[in-house]
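Next comes just one chain, in structure tokens: the form predicted alone.
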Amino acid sequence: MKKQPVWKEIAERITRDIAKGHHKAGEKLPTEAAYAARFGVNRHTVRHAISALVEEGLIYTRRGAGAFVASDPVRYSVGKRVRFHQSVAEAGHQGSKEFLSMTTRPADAEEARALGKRKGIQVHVVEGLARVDETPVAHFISVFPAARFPDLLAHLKTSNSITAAFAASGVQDYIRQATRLAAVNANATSATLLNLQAGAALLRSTNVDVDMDGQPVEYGRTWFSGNHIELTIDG
């Protein structure tokens, strides 16, 4: 019988360990320095049954900071009514967003489209990361008609949140007209924020919101991590 190889084989035991509960869902696992000498192997060793268990979705690694075991994904709903937070909780976590950047600039011809308007009308782009329970989950960036929302910017400046900064602004309520989902692979700027490697994949939501007279007041694009996050559609 063949002997398989010694990377299969530390995988192998590193996968019993975290079936025996020595290493709990989002903990930190040893260096690859540290299984090396373990195992008494070299590192690319190791990186290479590091590699074949990220496949697996049994760990994930974050860029400069090793590898962790996988949780569950955390469910969250799309559908008509879509608030991040409130989604998260339900399912027994906590969310929170961060904003990374906020501008106001003419709009291109696709953010124009789906905000029913011209090309070159000013929008305010708001980039962020989610996380869920402190882990980065999802990249957004949202576009915001500008000469509705003359102190959108402010707002969510004050409140940290799109929902709160829509009602001081007048809007009281919002749905989801579409939403539309592609897997594609992540690019530097995705993989550098949600701690992933260039050309991981990632679920993509592209999505326009409107007030409740259906007029569009928000479009967004969201790429998520599927290590962490699993859409489910609301009927």
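Next up, the form predicted in complex with the DNA in place of the form predicted alone?
Left out here are the partners and the other molecules; the chain alone remains.
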């Protein structure tokens, strides 16, 4: 076993506890002091671990209240049988898309910039997984301005289609601005979701979609598994 920092060990321990269902979505986690006592470490060390998990998006904290499990922990139990899939035809394969979580929260600096808004505005965040022939091939996170689309998440839950949800919100058509591509190493979250080793090469696609008036309506990032996907650009 490779040696690793205490804080990381604790972060993984908490992650496992959540994955095992010891703490459900929205539930309060033990206090920092309690964790410090349980693991026999300083409270700062626990804070470092918690901070990393907050950054990952697994949990969130509220000063004076506590730390809470952020999203549906189904994300961390990949490998189990998929229950919901809606099939779409893609390149002759059987494709499916699954939404893993839908939340509404303040936009971070990058998201706000991409949408042409100020940091801190409320945004809907939809995270999901795309499969081809049951193999997970892409992990996506889409961000939408909440003020413009108050009922987007409700529509998404019923339709499972972003295009349909947009239509129900009054956006009849939208186009993709330039798409940016980069290669990145998989972080723990993406690696788990895509059934890859941490550090595997991923193709990251970043895009902003705008409506016919040029207003940004979606900021999307997709991580494609390098092993399973090859993008072709016609030209």
